[in-house]
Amino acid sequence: MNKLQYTRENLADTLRRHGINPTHQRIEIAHALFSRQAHLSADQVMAIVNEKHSETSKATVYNTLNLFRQKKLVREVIVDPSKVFYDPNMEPHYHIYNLESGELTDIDASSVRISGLPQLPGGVVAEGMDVVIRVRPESDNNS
């Protein structure tokens, strides 16, 4: 769903394809997150989907988020254990954090080449792997 205009209405539909059932609080936080194609905390989608009318709550809010995320909809990107953001771009791509701003950004795929992984254990295959590349200002002596 990367290059077409997100309304309420595509998004239930995308929503009942992947066997969600299309509530208004699921609409809306689909909405939120596609929308706007950035990547958000469970706390800055509850604020966007709040506006107008205060009807969400933060269990709804994570509860979809974590829906969302199992039906292959977003993916998690925990940038430290206190910081999650959700992302909704599904294509092969990895994250700069700034961590003076809290900015996340993406890096394309093939900007990024790792060799040597571990092999895996038996019975086990790879779905995913997540690079998080942590960067500050120069002038920061917190290191």
The other form holds:
Protein chains: 2
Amino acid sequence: MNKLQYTRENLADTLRRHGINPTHQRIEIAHALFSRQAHLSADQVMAIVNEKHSETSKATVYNTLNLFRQKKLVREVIVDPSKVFYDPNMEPHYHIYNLESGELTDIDASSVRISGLPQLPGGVVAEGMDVVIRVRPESDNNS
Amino acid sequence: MNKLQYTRENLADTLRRHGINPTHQRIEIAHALFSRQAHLSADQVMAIVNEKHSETSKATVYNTLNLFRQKKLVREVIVDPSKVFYDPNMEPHYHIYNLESGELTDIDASSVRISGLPQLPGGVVAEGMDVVIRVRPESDNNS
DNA sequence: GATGAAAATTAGACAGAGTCCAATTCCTAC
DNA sequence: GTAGGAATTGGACTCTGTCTAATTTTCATC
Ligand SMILES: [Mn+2]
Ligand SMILES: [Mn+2]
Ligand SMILES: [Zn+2]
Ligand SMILES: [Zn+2]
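Complement to the form predicted on its own: the form predicted together with the DNA:
Below: every chain and molecule of the assembly, starting with the one above.
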């Protein structure tokens, strides 16, 4: 499925293919997301990118993640009311969200069949569908 | 479907049935949500409850909405990264979210059929499933 | 009706995510 | 190497939501 290594060179090409000028900061942010194939918050991206030596500002992290989203290089996952997650997996897929741990897991969409959705109201076009299964550890009476 | 009027008296009974002590503030907050049958943010609830004369603090609005959620009187809808919506409709249903206007519309779940979802990982139990169709006005190249 | 304890409410300080802006730095084309 | 547009930066700012200690309300018991 993932044919190529996430080297800086390959990532720069990917950025160019998405119409994004591949700067040093942008490549590092892309590397953080793609090499891990994980759902990361802006804060987590910031920490990863600056762990060796500080080199990318908060403003740039937010600017870049929004740019990536606009250019459809990553998608946003809105499940935690306190922060957005960024997902480098653009294949159609759904999520399991553990309310206790905050852990976010992918569900492959190819096996899932959804039918009976109504017509959309006029004048709008669907941009995507999010499916989130909220789960809790067994026998947990809280929150 | 909604057999009874949302009078303060009936709402007080509903609160009691959910194990919630029906105080003046809690009844007003319930009334804001149920009489409108709308998806409201904490801020909107606050504005409605205080529009005649200020009588409910921000802390109480947040406390009460969280209490209602715990007691399963309302549900949270997480679609806007900047705020949570509270939904008095506890019937299984899904949502259409207009990314441009922020408008949130219900989709009746009874006609929707979802199959092929994988087994949940062990040790967790599903608390619910959220389905959100993100839409945009036709021919809108932005955001 | 007074008394006291538990429950609820409150103002305002606080925290964290995300945005904005003006100043600086970086790239690229000449 | 110069000019100009693009990108980055620190830090102030906004907004949603939480926390806390003080006050008010509720309610059972005398
Ligand atoms: Mn570096
Ligand atoms: Mn009133
Ligand atoms: Zn994912
Ligand atoms: Zn709804």
